[in-house]
Amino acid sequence: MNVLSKIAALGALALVTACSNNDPSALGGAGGGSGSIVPGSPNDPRSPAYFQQAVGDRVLFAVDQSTLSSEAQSILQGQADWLLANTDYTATIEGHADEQGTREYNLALGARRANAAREFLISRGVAGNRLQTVSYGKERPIEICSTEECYSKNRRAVTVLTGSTAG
């Protein structure tokens, strides 16, 4: 067998294998092949993993601020679009602060940050009864440090999908 015959035989074998797979996406159809959509995975646009990784589940804030930056608004707009397209999900928005300041101050600041994100989502059409808030203040840092680079990662509001209201 020459090289061209071998390539043709391998191609035919691959086609037969794909046809016998009973999976319509095996021939590279919608979501098929190497880019197939696995339900619940980060490449499934309806999944919480997709929401977290592709849309973005968190927004960051400046020191002692609960005002949404333009970057935060852009991320929250993506969250609103996703939540409007996936109405069977609810969410809890967690407010966080860096380790500077008192526990009480940071709990109040975290609450303001969570509420700012919630109000933005509501203003974009997400039903308020689908969104809860909680403040953790400085109690749940993602970085433990004493530098501005680390502090900035802890000043955040995180939208956590709390479940599907559908069966």
Contents of the next structure:
Amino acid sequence: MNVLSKIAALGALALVTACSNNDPSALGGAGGGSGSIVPGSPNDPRSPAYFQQAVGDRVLFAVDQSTLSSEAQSILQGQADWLLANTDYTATIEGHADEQGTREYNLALGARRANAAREFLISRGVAGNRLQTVSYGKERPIEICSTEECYSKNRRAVTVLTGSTAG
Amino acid sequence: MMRLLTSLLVGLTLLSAPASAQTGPLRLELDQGIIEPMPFAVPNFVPDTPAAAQYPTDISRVIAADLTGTGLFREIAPEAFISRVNSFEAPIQFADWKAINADALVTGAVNLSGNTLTVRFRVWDVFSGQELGNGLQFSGPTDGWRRMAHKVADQVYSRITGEGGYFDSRVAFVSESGPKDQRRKRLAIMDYDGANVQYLTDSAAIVLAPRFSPAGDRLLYTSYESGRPRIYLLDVGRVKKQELKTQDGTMSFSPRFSPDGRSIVYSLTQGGNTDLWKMDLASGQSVRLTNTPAIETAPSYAPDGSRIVFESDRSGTPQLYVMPANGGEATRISFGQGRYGTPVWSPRGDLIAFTKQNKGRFHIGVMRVDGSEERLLTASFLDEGPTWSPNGRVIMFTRETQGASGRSSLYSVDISGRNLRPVRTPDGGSDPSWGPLLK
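Structure of the form predicted in complex with its partner chain, given the form predicted on its own:
Time for the whole complex; same chain goes first.
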């Protein structure tokens, strides 16, 4: 099992590299060549900052939904690859809802979203005991306007890295 | 302050009545659609001694505010009074009160003996010149003067409407401050009218949706104190809390007491799925009540404890269902357009209040327990979380305003849909839970 997931991880790493090369926004232009990577910076592929910015730490959901769009799945694939390559890290997936909904229903909806992301990561080989979830319902919006532009960013599951010896 | 209030023993003594009138002609029938509020007068109560003189005006003002606040009564301004009431025992000059169109008159006296305040009062039907019910007196420590005023107002309300009062009661709620994306929440408790706010938690952890025990001595609420939503039980008098341990799960929330106060029904989330469970408080043992892949939350017991109304999205959208209190087959009761949530069974057992979301607006509404006769009482950008007054006549709820500077505050509305009023709190407020009438 361990061997298998390591092989999967190696394959995934190659995939990440390929994706990143095709995605100009992923690595940011600032750092320049590979010689100037500052450990821990967004240019360091092993850093939480890289996970957050280059891999993408969050996926978004449609109104009332917890199903993963193809875009969400590709971001989660990146997260799975990263987590398989950086086994020092565990993660807590935070599920959120927009303000259109009652408090308690939204708590449960946030839990569904966090769980959908967690299940996807597990299906891609990340060990379940590395992944916890928590729902914030509508208690912690990241955007505060009351239009769909903000709501769409608030309906999210955010993978927050925890418990690394490195970081 | 809390300790004083909870330890306040209000003595109740029947005064010998000069005229023992029973049900007079003075009566408001609440189910017949009152259009015109009944005019009443509350001349300042008479202090027995100069030492008692600091209380009568405040007490009279609270009584008048309670009655006016119902929307059923209209106070006649003291400036219009012809008669002065300088003695509690002196005969009432009914002609003077008729002349200013007062239908009801409340007279009273205040005595101060050491730290004990005694409030005596009578309610008069001005038209017939008869006393409505019998004179009563309440005694208690001076700090409890507002409670004594509320008790007088409850008596006036009861005698004229024939229904129980709700003024001598408290509301638990979540006090909110700070911007929308970093809101700080604290559990708080206050008198029903917003006075005497006491904070029960600090703002270190998010707290949600408190619920009073049937006796009003305990609160259930949800807190992120441990990092994840968990249910806590708080002894209100001692401000002492404990976490209620559930089965394993990522989250336990939405707790409500059973009518006998011995068990709770709540939501438990396992593997992303939320079901309803019931816990016996003495043993801590939980049993599952629902078992579906849908979200089941926001339960509420019928007052006789036989059934539970709750919210489920098993049909695809959140709707209201009723099931036996021990689980079993649930019957859907909401069939209108839109999404329904947070059902709360009325203390009289006849209605269910709910939150409805339809076409981008939120409403507080009521329906009969079989789902018939749905009526929406409010409409705004975001109304949610109704709670019933102890007599089942008024609903308090959360209203949140729109936009980046959106703010939550408490409102109340009569179940007729009239008399929408803000409930003043020091900061923002949400998730009210109206406790029982105090003893």
